[in-house]
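Only one chain is given next, in structure tokens, and it is the form predicted alone.
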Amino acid sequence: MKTAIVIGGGPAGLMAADELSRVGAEVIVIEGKPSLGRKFLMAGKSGLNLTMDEVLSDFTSRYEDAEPWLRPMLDAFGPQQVMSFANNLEQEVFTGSSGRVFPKAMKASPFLRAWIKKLIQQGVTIRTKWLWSGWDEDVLVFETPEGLQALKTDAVVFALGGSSWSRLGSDGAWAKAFTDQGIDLALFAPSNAGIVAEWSAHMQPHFGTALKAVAFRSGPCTSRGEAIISKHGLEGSGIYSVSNGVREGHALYVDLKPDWALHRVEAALSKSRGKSSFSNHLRRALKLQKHELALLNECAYPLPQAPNECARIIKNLKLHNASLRPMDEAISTSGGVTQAALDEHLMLLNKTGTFCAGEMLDWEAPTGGYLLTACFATGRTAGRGAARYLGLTPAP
């Protein structure tokens, strides 16, 4: 029997592990970690985004760089595929109003649960704690509870993940490893990362409210989700999406009247005040609350009150000095192996029989599910591909 080991426990190695023991592969997944998929699992505390349901050409297209990289991958397993092998696992999914896609107990662990007992039914073996500390010629080496481990296989997957959440398994200390082997990296940079901003006493009641219908711009990126102002920045599914930009030193813009054209803001501004204040005044016109008068007052006071340069500070707020959470801290990073280091098959081209899949690989994606879907369509390629090198026939 041909044997296959798949390093790394999260959703791509599992889809690996997944393919490989479906057409009869001998399959060990080994994770360093005590159990498997813990970045899986903390993913899924707010509700687990499994994909988006939208039209795949839209959806491919959130990849930007790497998307005709991906958009193979993505057609065989995408959106609709997600969907159905959740439920397949007898996890029903349903999609929310903005096209999020979540299983319905809206969970990780019982998603994970049964996706290990599907692997186990189909002989799969998991080892945990076992720590890969890098080859030795052909041999993997392995950092175990009982000493150092040596295995060889026909076949190996790497799915380690990036560099970010090292407290969950990912903190990219494979990337050695690969270089010492000649493998080509692209340098890890954090990706979805919140937004450190030296707030002055005047933010602290605020910490902690969400800022909604707004949009935040930075550079290319845009984005009209929520942020939260936390004690650090900003925080939530809006910033990310324009963190890419900030990470590429652009600065950071907010719109506090997005569905507002700059010469309504202007005429409402225009109106007569009476005996209001100016800010009770802003207040009213434009319906602004507390939080976002103070955001207003704490990057660009003292505010004029000329109704078009105020009309253009309210349309395009400058946050000053933004600059992006440590690596650790963000969702997910950019950088790791390149797609000039592999083949169609997601093999390196100088390590026959080496597959890598996952956030491992030099891509990155918004959140809203489309990391976990890259992250399963990759490591459904990888499996996919061991499978073929081994001599075996892809399940249908």
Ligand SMILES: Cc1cc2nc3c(=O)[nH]c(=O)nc-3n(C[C@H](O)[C@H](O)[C@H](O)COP(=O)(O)OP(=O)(O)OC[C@H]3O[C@@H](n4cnc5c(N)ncnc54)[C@H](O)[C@@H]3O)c2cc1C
Second form
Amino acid sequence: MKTAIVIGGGPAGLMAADELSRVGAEVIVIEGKPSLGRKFLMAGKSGLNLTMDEVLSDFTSRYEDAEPWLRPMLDAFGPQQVMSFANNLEQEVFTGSSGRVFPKAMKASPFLRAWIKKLIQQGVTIRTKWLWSGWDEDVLVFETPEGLQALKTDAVVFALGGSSWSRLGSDGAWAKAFTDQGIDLALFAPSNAGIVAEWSAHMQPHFGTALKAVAFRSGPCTSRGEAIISKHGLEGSGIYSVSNGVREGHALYVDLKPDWALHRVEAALSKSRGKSSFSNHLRRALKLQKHELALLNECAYPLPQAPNECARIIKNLKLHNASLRPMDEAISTSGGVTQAALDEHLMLLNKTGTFCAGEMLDWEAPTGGYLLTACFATGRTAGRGAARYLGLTPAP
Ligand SMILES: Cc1cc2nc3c(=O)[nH]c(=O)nc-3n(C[C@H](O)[C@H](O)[C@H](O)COP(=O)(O)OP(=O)(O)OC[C@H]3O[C@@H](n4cnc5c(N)ncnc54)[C@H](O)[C@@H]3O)c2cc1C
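With the form predicted alone in hand, show me what the form predicted in complex with the ligand looks like.
The complete assembly is shown below, putting the previous chain first.
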């Protein structure tokens, strides 16, 4: 029987193991942590957004520069296939109003349990607390509780994750062994990261409050999603979507009235305010909430009272000195194994029989299910590539 080792027990690795085991390869999944899928489980903490139910061309466009590379893999395993896959694991899904697709259970643990059960039924062996530390010629070397172990195999799929949330195992430490082998890597950078803002004490009462009906903009990136005001700054899907703009050095702006044109804001502010304070006038005329007013004062104090000037600020509120939270806190990272290092089956050009998948590849995408879908799709491609390499016919 042909043997394959999958290193990394996140969604990309499990998908590769699934593809290989269902066509009869003898598969060992090796994971450095004591259990599988820790980052995947974390992704489920605030609702496991598996994919996005939208037209495929809209969906693939969200991978931007990496779209031409990932497109064939997403054509074969995109949102519809992710939904069917979840249903086959008896994890019923639903589509939220924004098109986001979640399992009904919302969290990742039932999904992961069902998947691991399926893999075990397909004959997959799982080894945990085995940390891959590099190659010794063509032998894979692992640090294990029983000391160093060396394994040789017919094919290997690496799915080691990116470089954020190191406590869950995704520490990017694998990059050194890859670089030493001359494998082309792009530097890691935070993607979908929170924003640092040094708030004054005035913002404290608003920590934990969500900015909802606002828009964010940074360079070419725009977003209408939600962001939570935290003691560190801003976090949440709305801000993650524009974090790449901040990463590239652009300023961050908030539009507090995105559904109102500038002249409408100006006209509302031009109305008589009677005996109201300017602050009350702003609140009533623009229906601004307390935390939105606080943000306005925090970023643009003292506010000009001339309606045209004030309106312009409300629609272009600049967050001074906005920067990114540390990479280890980012939802995902860009960088990793480049397309140039791989063939179309995700096999390393300079290491035949060695495949790579998931977030360890050099692509990035917004949150909203795009990350997991590409992890599944690339895991599938690498698993099928490895099966073909072993002389097996990938499952239909
Ligand atoms: C808070 C949070 C919320 C998220 N929410 C969503 C969401 O709703 N939707 C979405 O699409 N994405 C979401 N993501 C992103 C998603 O979880 C990741 O993109 C995805 O888990 C990456 O899958 P992967 O298999 O490539 O890598 P990982 O899940 O990172 O798995 C890699 C595995 O490899 C193991 N490993 C690493 N190095 C070694 C080694 N040397 N030896 C052995 N094992 C090793 C790690 O321990 C890890 O288990 C979220 C992430 C976070 C942190």
